[in-house]
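A lone chain, given as structure tokens: the form predicted alone.
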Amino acid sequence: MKFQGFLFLLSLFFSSQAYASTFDVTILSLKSEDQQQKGKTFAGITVEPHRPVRRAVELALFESTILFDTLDIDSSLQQIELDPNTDIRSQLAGISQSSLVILDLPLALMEQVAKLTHELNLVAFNVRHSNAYLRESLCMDTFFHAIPSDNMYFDALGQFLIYRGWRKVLLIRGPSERDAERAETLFNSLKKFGANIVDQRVFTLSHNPDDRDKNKPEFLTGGVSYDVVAVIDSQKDYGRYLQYSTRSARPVVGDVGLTPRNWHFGLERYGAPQLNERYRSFKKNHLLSPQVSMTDAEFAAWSAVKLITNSINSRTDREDLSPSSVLIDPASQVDLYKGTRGSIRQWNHQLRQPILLATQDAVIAIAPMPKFLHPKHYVDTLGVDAPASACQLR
């Protein structure tokens, strides 16, 4: 599809009977979003092409078929193109108050739409953006995050480094504001668990011949002692050259090498191979190759839908099955095929979940790592815990 993101409107209309009567899914795609540069490096090479999350939502609905049949729920899926040149509020005005909105849009538009859905009292999910500040700036009782935050990703990485005894970290980052923001988050995670950044160095994205020597991996990684090189490269351009090119022979982690992930095709436990096989094959007319799996955003969208459908059947109060009621219920959970069920953190509406630490081809570990303890829920060692969060919804 020729657009970057989607706005998923999962309209749940519940009757006054004991069970829900319809579960309607409406996909609002961004009408004029330019996809040509998405996933391309500075040199124009596509290293991480964008993939819409619709297939993951279709899978979640497919997996819920038996539940829908048992509870006599009708489900449907439709797509509507969202026109960015037309007033967004007017395009959202007809959405039912009982709707669940899943936002998979470019960052600026996602923030705008999230605030509008809150004003319209619509329950919404962020499934694409991990920016740490969003969990604080969009602190609204109608807004939820299914994608892990940067704090969760980097806490998982920090725990792994400490677990392996790699405490001296050389940080290499890109020049963008996003790279600087994520580097600060990584610094805080490493400090939190007892690692130390011995130096921080910045590469540039330039065709200027004068910059070539300064950007050589041997130069950027020389003159200091370190156990591991951490790379923050949001565009995934320069960082791909660092492995096997560092001055000292050391592991590379972060945006290349060993990477914190929400999902990965190489996970071989907890029923994950079966989930990956369903993702590849449930659409008989559109089969995928064996090494294709859900992206982090796709898995987040799948998780958001399944959190609702999995929790409906376990609800003791069948008189109120609205999305908001299901999501704020501490008993609502979803099997994430990562060893621990996912649930909503009530203070900032982040979906708590384990984080995978993976190479391109294999899952090496699953965080939280052993011996990292928490007084209430061990997965809450990943991300901003309740006492430290500026968002205090409950």
Given for the second form:
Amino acid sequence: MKFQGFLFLLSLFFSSQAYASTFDVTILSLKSEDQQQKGKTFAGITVEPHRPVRRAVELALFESTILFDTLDIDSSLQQIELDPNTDIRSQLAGISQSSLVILDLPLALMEQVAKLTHELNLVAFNVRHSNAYLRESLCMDTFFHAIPSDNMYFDALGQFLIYRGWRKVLLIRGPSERDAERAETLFNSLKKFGANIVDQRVFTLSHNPDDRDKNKPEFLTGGVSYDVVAVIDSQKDYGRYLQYSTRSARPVVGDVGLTPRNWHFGLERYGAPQLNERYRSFKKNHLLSPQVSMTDAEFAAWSAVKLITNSINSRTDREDLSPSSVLIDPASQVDLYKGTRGSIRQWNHQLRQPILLATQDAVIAIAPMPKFLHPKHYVDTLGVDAPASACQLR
Amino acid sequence: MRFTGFGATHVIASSVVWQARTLTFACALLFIAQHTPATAGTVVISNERSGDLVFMDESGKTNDIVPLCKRPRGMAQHKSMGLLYIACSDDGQVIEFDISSKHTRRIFPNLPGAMSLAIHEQSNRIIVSNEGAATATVLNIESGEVLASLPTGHEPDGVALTVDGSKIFVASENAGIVHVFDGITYEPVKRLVTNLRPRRIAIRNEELWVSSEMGSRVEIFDIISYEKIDELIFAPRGFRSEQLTPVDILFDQAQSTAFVALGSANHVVIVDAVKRKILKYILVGRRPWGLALTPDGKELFVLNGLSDDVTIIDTQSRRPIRTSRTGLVPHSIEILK
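Show the form predicted in complex with the partner chain, please, because up to now only the form predicted alone has appeared in this conversation.
Every component of the complex follows; first up is the chain already shown.
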């Protein structure tokens, strides 16, 4: 009690976040977001499962049960479904200052809510969007990113291609703005590691015979020599038809074929099978079938919560679980079940972590690849490094 | 009819060939088994992926391979009875293995994800951590009776007992806790909060050494007060802190020197256990985990899990002498005393 009182005075003195012997998590999601439509192509086929991140957050809290019991910490989880048609700020009013806020929101709304949580001095985590601008230009000290950035994903892919000696790359992308943006990021990653981009081509979604150079895989991938085809297709409309249809018999990587991932059901090492099994079975009245595992967004949400709960083990201060003090402490580390622990990059608040390179059913490699070395952090060859970042929070 | 007849003949012929091959193979095994009795100094390695035990001599020469079970991992020797206990993780069993006849004597079932073992010969007990069930099981190895099921955090790995058997320690990788239980009543006594992913536990006098795989250190606790006394941080040349993932800890006979396998950093470190000072880093194979010393303490065997080999180190000169092949994904090593 005395100790708590002292910390309370201390927190008043620094007028910072309140001392937490409790750990509160708040998930912000969009009311009536159509989960069914996410991940669907124009043809109506679901190519990517999308699930709310809540189950992964519950798993992270479930894993902390014994530790919380040992140290007498209470935890709570609330979910607020935001109604975009009424004032958002007023819907955030009830969130405790010491709560960790997980943003499970579509891009535009996430940006809006991130700004509001910043004004309210709430620590919020992006667990869904890899867009570079959220890190580099939005750049707010209360806004953290547990999902890897496009730069991290594509640096991992770039390292893999160089490691395999597949230096001649044919880059194919879709016509959307997002595809153009991601293709540029991939281009820069490949250039950085020394790949040779033999051509860049844009596919179209049409059946017009006049457009066959742009809509038929055999034509789209012909007339040039390459080791590998890298495809950017954010909507997953076209890319999935490229494998086995390229003009030359070459592997396909990027958004199809070998893809950079945050998490995968097929990871066999580092305790990953145990984590995957727990994810499926920890809710006794809602079991999931084998091969179902966390999506990249779910894994990011799990990582965000674990970053706080693991700080009990990695920091010397085991009492203070307020997200603001945990996340700015470089000693805070998280066991990610990927062989290398994760931590927050102090300059742009991105969670540094290894990236898996996987096919649909197997993890082929884990980046950083051998011989890609960084002077300070093993995984900092992936993503925007401190000197290159436009965001310099600390 | 002719076709059927032909087919049948063909099947018979091929089965004869198969039997002949099996027979030759069995004879070969028998031959090896007869000529290489397992004695002191014999090296036994459990291989997770190939599901077998590799027997070597002290020079690293393989003289027998015994297929065993699904995913054999932790092992413990019952020295006075000449028995070896082996955790078969994917079978959820512990096997009691007769070292001289190289046969399974008994199976202890219902141990989901059996991982690490500790033995207390005096009281005829073994402790098994069950990775799949968040428990550790205490078994009487004479009667096979389950004496206790100790609740732990998720993914229990390392287990240890004090010399007098009065305290049991189990590390939970996921919870970041070493659970302490009374060795007589089996009541939980204490939970020691460790750094990230505690893996293996080694006892030296009244010190408890715990490797923290994701915390990249070895933490040292007092067994009586349960206070943390000290920690060892490693820094072999050319590796970043987060690549240091220590797992096995081993003391020499005198308990004055400690050896720690550094996992992803591909090194073994020799530590002055009294001064808690790092003496030397030795480059070995990929992801070293398991460690064992020869009875005379002159050679250290280091299992390299990702390069499927074992590095033999001369503990006097502190240099690697040679590398030998193991089975696939070698996990644990015991050198018969």
